[in-house]
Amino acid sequence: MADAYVALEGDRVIEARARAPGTARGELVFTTAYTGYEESLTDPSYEEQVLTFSYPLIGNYGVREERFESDRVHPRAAVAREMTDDVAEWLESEGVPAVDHLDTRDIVTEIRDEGAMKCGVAAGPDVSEQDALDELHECKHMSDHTDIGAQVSVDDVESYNEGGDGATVALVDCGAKGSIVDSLVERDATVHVFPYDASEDDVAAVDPDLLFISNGPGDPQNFEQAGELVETYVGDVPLAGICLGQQVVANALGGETEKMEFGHRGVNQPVRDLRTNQVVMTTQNHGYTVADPGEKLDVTQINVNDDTPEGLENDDLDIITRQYHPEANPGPHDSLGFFDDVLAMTGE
């Protein structure tokens, strides 16, 4: 007898096995990554989502804290075909419901056909189908999480590698992965991590050589303060952005963003550089994209699968953004040179 249920839009309920108890709701999405489950589960960009792993076995190399991208698990619940005890126990310790023994191929196909959707999860010996349906009916659209930045950002400024010989970077934390800070510090940058709603005066206090807008969850239109910082600093200091950061920069400079049908989530997204015609494999995790870059930004890279913008630049204004994650852990590492290019702008 099932002791877990996943309720999908349209009130369809799927039976499953409970691996970590609890109830949850969120946008149901999937990742095609076949490794890096620790990184995915601690990626702040999965806030307010229910993460389905398309790879059939999750947990086959244990759980190691040094691989975490943040200090907690961010998806509201986790779904897998088979989940090892290591991962299940970790999720239970984090208070995150987890279920397995269901057909994840069916779920992935439904998301691809119908788009990312609201869902409810109920797991444990005392739950019922109605519990999952109740969660589903309380679930909000991602764009309605208007203050999602507060859930994933630092509360106060945090500084790394102070006194370094490299550039001074003001990183606006909209849900930044730890690997972004690591990649900058490895290049001897001093990194000041600011809350997602930092003011112009807050950032000006460190006299940055570079303004960097991080990745993060949800609708970029809800990160208005980060956009105002872009408007303030454009033309005065170089600008960079990753994932949500690209979308925030585009919105701030006259472009437009939109919700994707089911997004890009995985470690095998092919990206083509329009100048060199070179294709690199990238790690991605986003449900929104730049629909129109506006007049100030040029599209320099596109997704091979659907032609969505993967890189935006303006040489005159010293702007470089990427929709994917150049700092990807566990990989691929094809695009790590992004950080060298960004920091090179500070010396020009």
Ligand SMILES: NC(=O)CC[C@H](N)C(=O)O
The other form holds:
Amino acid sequence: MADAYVALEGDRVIEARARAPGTARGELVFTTAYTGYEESLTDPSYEEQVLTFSYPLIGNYGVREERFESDRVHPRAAVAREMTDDVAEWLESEGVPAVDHLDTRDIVTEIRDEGAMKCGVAAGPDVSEQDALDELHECKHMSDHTDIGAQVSVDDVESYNEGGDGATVALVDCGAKGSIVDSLVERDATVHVFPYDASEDDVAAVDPDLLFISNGPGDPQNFEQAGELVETYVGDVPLAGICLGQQVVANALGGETEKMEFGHRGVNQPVRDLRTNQVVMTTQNHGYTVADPGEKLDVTQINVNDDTPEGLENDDLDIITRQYHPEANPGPHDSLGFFDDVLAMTGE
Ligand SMILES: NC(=O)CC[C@H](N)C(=O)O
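One more: the block was the form predicted on its own; return the form predicted together with the ligand.
Up next: the whole complex, starting with the chain shown before.
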């Protein structure tokens, strides 16, 4: 008998097996990645979302902290066809509800056909279908999480590789993955990680060679202060951005973002560089996109599946942004060269 329920928009309830108890709600999203569950579950971009793994077995190589992208689990709940005890126990210890023994293909098909949707999850011996429905009915639209940055950002500046030989990077933490800091430090950069609402004066104190806007959860329009930093620094220092970072940079420089039907979600998203015609495979998890890059940014890379902008650049103003995740983790390492390119803009 079922002891867990997933309620989808329209009040459809799917029965499941409880793997970690509790109730939760969030935007229902998926990843088609076949590895990298530790990285995805600790990626702050999944804050306020419920993550469904479409690959049927999750947890087959254990759980190791070295692979975490942050210090906690961010999705509100996890859904899989079959989840190992290692993962279930980890999620339970984090207080994150988890369910399995349901048809995840059905969930992904529903999202693909109906578009991004809210959901409610209830798991454990004492829950009912109604608990999952109650969670669903309390669920907010992603864009209505107006202060989501506060949930995922550092409280105070954190610095890495101080006294290093390379560029000084001001990384605005809108929910940054650890691998972005690592990728910069590996290239000798000194990285100062700033809260998402850092002021111009805070950032000026480190005299950065590069302003870098990180990935992060929710609607880029809810990261106004990061946009103001972009407006302040554009033309003075090079700018870089990843995922939400690309969206924030575009919005700040006269462009526009919009919600996608169900986003790009997996580690095999093909991206074509319009300058070289080369196609690379990329890691993606985003539900918003740049609808209009504005006058200052050129679209230099596009998604092969739907032509949406994957890379924006301005050679004169020294700006490079990516909609996908060059830092990988999980996923292919094809585009790690992005970090060399953005650091090269600093001349350090
Ligand atoms: N991975 C990310 O940075 C996600 C960006 C943004 N929250 C989106 O869903 O589009």
